[in-house]
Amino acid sequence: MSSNKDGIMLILSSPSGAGKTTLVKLLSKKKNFHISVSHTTRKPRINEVQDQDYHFINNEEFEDLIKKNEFLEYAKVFNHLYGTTKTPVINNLKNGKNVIFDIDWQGTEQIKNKNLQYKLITFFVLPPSKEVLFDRLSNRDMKDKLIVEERMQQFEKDILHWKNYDYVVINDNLQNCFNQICDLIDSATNNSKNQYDKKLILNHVEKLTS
């Protein structure tokens, strides 16, 4: 059973390029959330640091962790494997540390289905428009047009899962989005009212999918 001294779990998911990783880092610094570092079989991007951004491992090592039932969740994304190991997450929660996850909808569903005895709050981050998303992806370290196109096609699939999250936020302005997430976290942990506008989100999703 969870106690008041246990940490809470916070999940941020989004289509690639919507800005969730930047938001995760901000929440870690300013809201005292410990970032859960995932394992992945993909190669590091420019400026990514081993064991800080990800635990970069090969396919054989990843498959070995699966066999040993080490993962809290894992999924295949863009032909690479990503996963969260159980032990560091549970240890942090038991020691009263809040844990934040930067994972996709597949991992989120797996964690929800585990029914862990810790408070869980889930967020889905959306871009302001498909045009902005395309520009963000094009300006990242993925100059290959085929990669950008692949991610835009995946966006059409990923966005369908927004309904399975507690809250959906629009990352039009980073600071405003961060402030909104903080307010929603506070209201969820204190069981107080918030300004969450479901109708606004529904209208925005309709624009993104039209």
The other form holds:
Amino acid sequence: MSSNKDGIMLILSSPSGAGKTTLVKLLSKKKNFHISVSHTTRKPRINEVQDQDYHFINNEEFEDLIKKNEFLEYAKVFNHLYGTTKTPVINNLKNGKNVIFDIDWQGTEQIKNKNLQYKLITFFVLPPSKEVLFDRLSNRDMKDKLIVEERMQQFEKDILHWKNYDYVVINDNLQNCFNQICDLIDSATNNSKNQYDKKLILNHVEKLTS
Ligand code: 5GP
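Cool, the form predicted on its own is there; where's the form predicted together with guanosine-5'-monophosphate (5GP)?
Full complex below, order starting with the chain above.
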């Protein structure tokens, strides 16, 4: 049974480039969420730090963790393996710390299906438009046009999973989006009413997919 002292789990997913990583960092700083650091077989980007942004490991090491049943969830994303190990997450939750996950829809489904005893709130973050997404991805991976194209194509597939999340938010302004997420977390944890506008989201998704 979950107790009031247990931490809660917060998942943020989004198509690549919607600004989710910045939101995760803000939530960690301002709302005291502990960030779950994933393992990945992807190579570090220039500004990424080992064991801070990811635990960067090779395929063999990843397969070994799978064999040892260490993962709470894992998935293949853009041809690389990504996964969340169980032990640090469960230890933090048991010690009353809230944990935030920056994972994709496949990992979210796996965690939902585990029906853990801890409260779980899931968010899907959308970009304001396809043009903004393209600009954000181009600025990040300027050198590699192929990566940008691949991620724009993946966007079309990823966005279809928005329906499986508790809340969908539009990241058109970082501070507004952050405030909205905080309000929704507060109302979800207090079981109080919120201002969530599903119709607005539906219209926005239609615009992004048309
Ligand atoms: P990136 O390579 O841009 O850091 O991440 C690519 C995608 O992998 C993002 O959508 C991110 O949320 C997802 N991701 C990162 N870590 C994990 C993880 O541990 N598990 C799963 N399922 N997805 C992850």
